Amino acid sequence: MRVEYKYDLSSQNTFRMKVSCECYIQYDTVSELEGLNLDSLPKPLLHIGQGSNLLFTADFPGTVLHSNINTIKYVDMGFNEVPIIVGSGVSFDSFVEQVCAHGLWGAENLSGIPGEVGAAAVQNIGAYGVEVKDIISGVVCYDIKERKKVKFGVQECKYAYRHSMFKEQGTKGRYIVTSVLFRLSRVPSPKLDYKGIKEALEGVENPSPTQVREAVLKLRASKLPDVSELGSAGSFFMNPVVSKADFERISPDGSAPHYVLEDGSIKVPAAYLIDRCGLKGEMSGGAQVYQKQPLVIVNASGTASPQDILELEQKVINTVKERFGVTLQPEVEHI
């Protein structure tokens, strides 16, 4: 287990915030978490992944917890569901690649995405029409109220869009997600509804999880940053979801990208109103919103600061209220 204090913490967000934590706490094992005396720690405690939805604002005053849990261990009993358990500290897409190579079907088309297998759980992270949770089965957490294990099945998670029960107000900060438990498939059933995959595995039949999961790789560096290259927290802001009445006026013709949910109302891409208001290549200081994919806010300079990107931010959120009358909420958490 490490543990260092007054820890700079530039290495442990991709936005690149150069700010600090009083107490910095990687453990190895449940169990040396478990053994850890949590009430003579410096408070709050806030546990992190790859912070790679984070924005430190400022230096943290308490202690930043971190899984270094590795573990995968495939339960195959030779059915076509495959249940896999896989450690917090497991990098998602290392997992992704792992289960594309295997054969495996679920999790192809979350490719690509950064952080850690435990904060995909709690932020329930989605992209090109899959969302983690619809290859979740439970989560296995530590209770720092209660000090003891906890499980939870898929639907005790509470999720919907960006959004668990590990995020709500009265349980967000008490559950520290251990492992993670996925149920994958042998049988194809791969998901093409998006454009750029489609195109890209143009002429291929029967794709197999890899080339399903190569082509979502292609697509992704076509318009988001490599946080190993250039700082940001990947997708910024939330799509907005608006009334019938809303979309009519933001789109009198209907010609904007939308979704229509089962209640009647309508998710709007952020990306597309952040456009329609001429932010791609916006500056303030030091970050930018991303030139490709205006949904991204970049630490353009790497030398970007806190004010930076909250300057940026709101003059996004200002600007698209004024033009469109919807308030954007920011995806990325604000510590």
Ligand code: EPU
Contents of the next structure:
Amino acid sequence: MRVEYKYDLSSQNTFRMKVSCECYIQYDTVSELEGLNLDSLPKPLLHIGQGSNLLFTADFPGTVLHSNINTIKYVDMGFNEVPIIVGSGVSFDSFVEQVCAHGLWGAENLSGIPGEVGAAAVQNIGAYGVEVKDIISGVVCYDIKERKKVKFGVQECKYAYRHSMFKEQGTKGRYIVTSVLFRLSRVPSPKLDYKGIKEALEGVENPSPTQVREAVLKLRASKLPDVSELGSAGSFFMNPVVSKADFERISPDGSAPHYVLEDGSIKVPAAYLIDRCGLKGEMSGGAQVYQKQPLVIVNASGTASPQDILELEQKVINTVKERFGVTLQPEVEHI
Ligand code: EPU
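Okay, that is the form predicted on its own; can I get the form predicted in complex with the named molecule now?
All chains and molecules follow, beginning with the one already shown.
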């Protein structure tokens, strides 16, 4: 276990905000977590993963907790459906790489997403037509209210687009994910419908999970910044869902990209709206709307402050609101 005071969080958030916390604790096992005297720690408590979906807006006055539980256990490789128990501190992408190499299906479209397994289960990360809930069967947590271990089935997690029970008011912060139970398949089930994947596969017939993974990585690299080179937190905004009437106002001829949901409402790519406002490349201080994918805000100078990011966020929200009457909601969690 590692305990630090007045700790610099620059390397614990992919936006690379230079902020600090009063106390930082990284534990290696569930027993270490259970043994912590939570009452004695500076408050509030904040549990983070890789910090790839966070924006620290200032120094954090409390304790930041981080899991380094990094075990991957294949429960039984003998069946078509393979259960796997994965520690919350495992890098999500190294897990995906490993299961693809074992020839297991289900995770390959989620290749290249920064972050750790625990946070992936809280955030219900998704890409290229797959959400992590599709391969999760259960989530094991430590309940800091009752101070005991608790397991939730996938239904109890109330997963929706970038949402789960763990993000809801009342439960937020109560459950610390210690491991996630996945169920992957030996039976080939490639999902190649998302625009660009088939093309990136360059006509490979009957691709393996690793070949699909490589196509996804290629597609991501063409649009999204690599967080190890350029600070960002992936998509900064969620894709808004609007009514049919609103969509007709946004796009009278219906030519805007859109996706009709089951209830008749319409999801419009925020990237399209931001692009149409001419905001690609827009800057506030060291922060910039990413040229290749305007849904992303990047720390272009490497020294952008939280205020730079917040100012740019507001500029984007206000401009899109004025032009289209749609209020974008941030996807990145503000701390
Ligand atoms: N578009 C433009 N101009 C641009 C870029 C895109 O008009 O410069 C339009 C295009 O019509 C494009 C559409 O926006 O078809 C949508 O873009 P894309 O399919 O690349 O993805 P997205 O909807 O913007 C979502 C997720 C990503 C995920 C991709 C791929 C959200 C908020 N974002 O983005 O997730 O990788 O789909 O599945 O749902 C993340 O959450 O951090 C993330 C990167």
